[in-house]
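Consider the single chain below, provided in structure tokens and representing the form predicted on its own.
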Amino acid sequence: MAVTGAILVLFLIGHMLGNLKVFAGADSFNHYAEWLRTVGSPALPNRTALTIAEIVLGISVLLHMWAAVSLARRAAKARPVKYAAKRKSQASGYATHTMRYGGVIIALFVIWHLLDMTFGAVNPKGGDATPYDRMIAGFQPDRWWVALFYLVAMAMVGLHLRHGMWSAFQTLGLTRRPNVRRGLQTGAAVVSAALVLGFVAAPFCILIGVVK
């Protein structure tokens, strides 16, 4: 769970930074998209590195889901009878209760996002348009519901990341001291919020016409 989570977080950070290139204009964004497909060229055929990265990401997602289900089943077997009284804790917070449904929303969003931005199957500009044109067309005002879906999915990603970071801190035994625990809680929240804002910035600015 931790290893695959770390891989996915690194991907999210890199993807967010790439998305922010849309603010530098069409040439910069399209050049970045082309660079992704030519990494390692001419030593390697085009798209080799990108394909390897996609395979690693796909396997990481599947293993992450498998780990989540396995841990849930293990926890259920360890305590088949529910607690008579529940204690309030970080583990019983809002993020924990939305992990399952948030995961479904994120999975549906990833499928839509690939069809929209990668393959262009549901994008107004189609698959032959440049990445920048697909990005701009994908978040026009008449497609406000796509931006809303994007926002909800990113919020779920933020909750997942915040909860995952906090769980990792607990597993490593870093939350025993109250002052350290508060700092780690703040750090997890700040990192998650920064990632969400970084992803939402481009669609929002396209939606309101700042980026055209």
Ligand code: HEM
Given for the second form:
Amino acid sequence: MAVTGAILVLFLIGHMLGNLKVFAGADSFNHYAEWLRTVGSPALPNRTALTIAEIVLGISVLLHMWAAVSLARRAAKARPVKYAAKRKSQASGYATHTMRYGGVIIALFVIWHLLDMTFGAVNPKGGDATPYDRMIAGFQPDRWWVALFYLVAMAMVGLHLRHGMWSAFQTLGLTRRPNVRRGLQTGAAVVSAALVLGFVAAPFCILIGVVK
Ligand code: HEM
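Output the structure of the form predicted together with this ligand; the preceding block shows the form predicted on its own.
And the full complex, kicking off with our chain again.
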């Protein structure tokens, strides 16, 4: 769970930073998208590194979901009788629900997102437009509901990440000392919030017409 989670967090940080290039203009953003496809060229054929990254990412997502299901099954088996009293902790009801349903929403978002930004199937500009044009067209005011879906999905990503990082720290036994625990709790919240704000910035600024 933690290893695949860490791979996905690294991808998200890179992806968020890359998205911010939209503020530097069409050339900068498209140039970055082109670079993603030509990393290692001419030694490697185009898309080699990108395809490897896509395979690692795809396998990580599948293993992450598989680990989540098998851990939930193991937990249910270890404790077939429900707790009589609910304990208010990070590991109880609220977080479990956020992780489970949040994870499903994020998975649905990724499917829509790939159809929208990568393949252009549900994007007004279609698959032949430049990545910048697809991005701008994707969040125009008449498609406010798409922007809203992205915003909700990013909130889910933030909550998922905050709890996921926290769980990983706990698994590693880093949360026993109170001052370290507080530091890690704050760290997980700050990294998640920075990621969400960084992701939300582009759709929001396109929606209100600041980025055209
Ligand atoms: C507001 C948030 C986001 C925006 C505006 C955004 C934008 C984009 C754009 C423009 C592309 C296409 C890049 C290109 O064609 O070169 C892309 C690809 C992608 N995005 Fe996002 N993204 C966002 C959030 C996310 C999140 C949260 C995830 C994962 C949970 C994600 C996963 C992906 C994946 C897997 C790809 C395909 C990468 C590939 O081509 O192999 N994105 N995104």
